[in-house]
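Presented as structure tokens, the chain that follows is alone, the form predicted alone.
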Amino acid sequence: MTAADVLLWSVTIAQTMLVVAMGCYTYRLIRGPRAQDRVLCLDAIYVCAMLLVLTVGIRTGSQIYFEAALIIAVLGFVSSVALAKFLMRGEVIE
């Protein structure tokens, strides 16, 4: 078994893992019983896309996909605060 191969079976199972940890997070998201609840369960979603990202990127050799996860965590992390602003004052722009 070569450098290679150990490679891709990782990458898979991270694969893997990473899209049942989604659907937990999705089931989360529509039963939560709180507004907090699911803001917490999108901060995991845009986490675990940003690394579903990274690892097809790792699989594919391309750069693009780097800069994809990069702009998913900006994005994810500019939309929880605004999220969170929102929740605790009930408006977003002052």
Given for the second form:
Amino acid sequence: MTAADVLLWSVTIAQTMLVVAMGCYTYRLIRGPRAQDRVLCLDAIYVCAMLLVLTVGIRTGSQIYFEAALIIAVLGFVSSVALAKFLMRGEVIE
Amino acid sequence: MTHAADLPGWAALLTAALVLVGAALALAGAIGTLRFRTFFERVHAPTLGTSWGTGSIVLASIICFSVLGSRPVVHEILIGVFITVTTPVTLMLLARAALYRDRAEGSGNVPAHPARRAGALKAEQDRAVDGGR
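Starting from the form predicted alone above, please write out the structure of the form predicted together with its partner chain.
After this comes the whole thing, all chains and molecules, with the earlier chain placed first.
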């Protein structure tokens, strides 16, 4: 087992763990007693998806996944802030 | 996975360890979200994934591409800085919204608004002074 095989296997295990984490957040998103729990889980799912795209970039050795990860991070921040503002005020732009 | 064979052994092992640590931290945060009981406890759990979970995977990506390209590739730091800056903003906005909603409903398990609490304290003191007279 060479170092390259170790890298391949650990990236596979890491991707599995990230998908399981997204599954946990999705369970809380569906069940979550209140709206703030759902917004929290949506934000965390965005972060997990961003990490998943980064690990895909490491696996394929290609740099183009970096832009996708950055865009997912920016969109996750904007949507979570908009939803939090909506919970606070009842409207997003006042 | 042809590029992995080009990586020297130490770089491949370091990248593998950092990726595993980052994913394990993200998973620990997700399990914490399932296990904590109140929202104000749950809001702490995903920060495991957004602090060192993200930092570790970003570091692994930097090491991998820097060694592959034989030049420093550090633009992944942008993601780390962005996540570090934005997570507290999001979560504090969300926690304040949750506090506002709980107070508006008159739920008993959150502290009262500071101004209102100070007013109640003042009224109590006035009453004590009146009783002394």
